[in-house]
Amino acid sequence: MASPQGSRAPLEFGGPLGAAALMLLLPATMFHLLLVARSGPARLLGPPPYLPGPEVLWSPRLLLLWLTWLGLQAALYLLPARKVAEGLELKDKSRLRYPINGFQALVLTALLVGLAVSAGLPLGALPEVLLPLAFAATLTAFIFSLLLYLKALVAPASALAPGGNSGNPIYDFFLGRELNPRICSFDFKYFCELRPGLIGWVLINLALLMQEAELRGSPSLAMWLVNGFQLLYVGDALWHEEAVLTTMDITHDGFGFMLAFGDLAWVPFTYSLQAQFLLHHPQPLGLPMASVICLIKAVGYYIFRGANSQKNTFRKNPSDPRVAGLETIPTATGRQLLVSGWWGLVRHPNYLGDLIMALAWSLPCGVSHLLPYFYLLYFTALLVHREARDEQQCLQKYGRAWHEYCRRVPYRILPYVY
């Protein structure tokens, strides 16, 4: 076993005991959330209608669907990729391959369904078991982070995270040991990162979608609003999933029960939230400011994709004609960093465009509640967080560098306000 790394590296998100919280709360707000979006009142502060008993959450049959939908989507990862991709370097110097397949991936998984709805599969009747399918979600990233935590402790010092390896089982079962969890070629992390739940998440607005025109005849304008942004954020992570490879999830966090739980079951059963409102709260919506909320989704849509391809192309190749007129600040590392462009407006742009990205798809939800507003309040705080994390790393690895640029660069996430 490979000795800790507490000593060396502070604890993140409260130590063990804010782990331990962390592992309780999470699953608590997936319910109450699923179980609030569906009553009369919808009060995102307010009291569940009612808590479900065993009998509601536990199915057998629901526990077998989501395997078999995890099987599904391994097979898919496995089929031959358009392209292999290699990741950072890592302490031993090597670096690992991955198959860039997501999207292909998504349009498989889109032939198969319509296939299934075609022959019968009541699709639309998903929404009535979304409760004990989100149980099902969560045994299994339970389940899985314990795996992951024994396979860990058998690693190679060279295989852990930087921060998941502090003799503490609670919290480094939270934040997970091992870096890279694989099996063969098979790399659990990037797996969970971007297929079983985004595409989940976007199967499941489906559902809602077709239950919605069932009920009432038609969908809604505000449903097919919110429907269409989500599927086009998912199917540009797809497209672009190469670029998952240098963000901190993959480099930095090990895989433990916070990504595991947040890939699997976090991420389908909550960021569906704004679908799940409609379906059971319907909203009127007209034309003009149906106009204004996709103006507002396109200016996020831009500013997001815009950053976040400087980024990666800069990364690929500084001499690209595409970002080789950028000025760029030198580090001690021998790269370079970016202080004009879209990274010269504010340090993260990208997270500037995800946040208004976000609150387009809650827009369509009216103004009357707070509830589908929740994952843009969640959001907010998750970059905020996460931004203060990029921070702490930059500085350690970059120094003077990130001071300079943090000088000419003063706001981080909005300009002029934060």
Ligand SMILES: NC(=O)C1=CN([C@@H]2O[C@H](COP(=O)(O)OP(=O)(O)OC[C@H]3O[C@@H](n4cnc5c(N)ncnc54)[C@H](OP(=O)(O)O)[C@@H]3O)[C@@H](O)[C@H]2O)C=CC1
Given for the second form:
Amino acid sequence: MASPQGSRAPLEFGGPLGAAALMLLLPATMFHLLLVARSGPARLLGPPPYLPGPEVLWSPRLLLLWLTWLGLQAALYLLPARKVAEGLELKDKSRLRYPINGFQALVLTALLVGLAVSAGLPLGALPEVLLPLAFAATLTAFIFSLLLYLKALVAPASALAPGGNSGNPIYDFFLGRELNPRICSFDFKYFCELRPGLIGWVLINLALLMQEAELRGSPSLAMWLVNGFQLLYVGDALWHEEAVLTTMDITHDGFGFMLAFGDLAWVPFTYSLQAQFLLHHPQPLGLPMASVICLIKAVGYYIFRGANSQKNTFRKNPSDPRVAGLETIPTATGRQLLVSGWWGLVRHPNYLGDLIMALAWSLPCGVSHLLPYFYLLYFTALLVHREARDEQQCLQKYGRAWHEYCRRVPYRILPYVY
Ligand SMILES: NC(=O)C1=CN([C@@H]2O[C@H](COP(=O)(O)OP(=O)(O)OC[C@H]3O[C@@H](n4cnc5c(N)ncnc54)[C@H](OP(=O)(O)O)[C@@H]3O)[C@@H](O)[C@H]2O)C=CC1
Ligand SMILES: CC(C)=CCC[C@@H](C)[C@H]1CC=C2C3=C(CC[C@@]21C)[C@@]1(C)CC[C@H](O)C(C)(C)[C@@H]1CC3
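Got the form predicted alone; any chance of the form predicted in complex with this ligand too?
And the full complex, kicking off with our chain again.
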């Protein structure tokens, strides 16, 4: 049985009070964004146009639709995979195995949706039901997190995450107690991180594009760009699915409300904000400006993919010819830190690339409103906070070698600025 005391990791996110506030603030922000995106003034900081009552939010039909979506993605996860990858070593020295079939799930979903649309499924009507659908996703995330919390009560101590086991139920519910909750080989955190939310996001974008075509005869160039850029981002994540196994979410954070809500509700319903905005606020975009935006996206993607692939290749096999020539610092753990290549430019080059891409997703929406820049603002805050968390963890892992790395590579995300 898990000890109620658990580990004594320092509290993050402002402790239990911060966790409670975030559990209210995050869903409230998501509903605010959904409401203002379709309102005339579309003011990020203004009040919502109206407060939806239970009759708008609650729909058993849409809850069923949402559960069917989760069921479909779970079924695709269980299909035979082209590869089974091993995760990092756990506390008990074992390694978990993960199916690598996320891209296959994306392609099969696209085929199924294509078939359903040609058989008459009104996908363009989806934007009309985003509010009740987001409510169903939020409700599911709460109930799911509660079940995960209860499951952790009977998990062995070795299965618990380093944080999320403070003994305070609110804090632990938010952060998540168990590191890799599973039933047989079905890994809930890995499944949620990459499948229903990410694929749901591109499906919502597509539905918004189709509705724009119905309303205005054809989708706008701005809508095409936003759809194309975000599809590339999701396709890339699923193509490089194995790389998620070394992210902080999988290796360090427990699975609780933060990730369950983030993966299942926040990602599909707030990351599609630019396309939601464009449906209700069409923006003129000429080819010269569109080309500049594509160039910004390409630069961001080049840095993001280059940095992530360089680190993953190096972590998998430091003698791989693609990384063997890079300069490194040895650490007491036996692992090395890269100090040249992308990781010699700043300490988080992948965040820099991700932020440049986020800018490219907002620019097609013009500069008349702040609302489509919400993602860029939120993402900057998330990555600055995430960088600080990672920095703490690396300092604990690598001690003096990390200090040396910080001396050699003084900037965190943006060269000469931060
Ligand atoms: N769109 C979204 O909402 C979000 C996207 N992301 C993206 O996810 C991706 C993964 O991010 P994240 O999991 O935060 O962290 P990273 O992929 O940046 O991984 C950080 C880890 O990399 C290793 N590392 C750090 N410096 C070096 C170095 N110099 N040489 C070798 N290894 C090093 C350390 O782990 P170790 O040494 O143990 O290997 C460290 O803990 C990023 O591209 C990020 O932008 C993240 C959050 C949200
Ligand atoms: C504010 C809030 C609800 C916090 C929860 C944060 C989550 C939304 C994000 C934490 C880390 C994430 C990652 C991705 C999506 C957002 C969340 C879940 C990611 C899957 C996006 C695609 C990338 O290519 C990625 C695979 C590197 C990335 C991994 C981290």
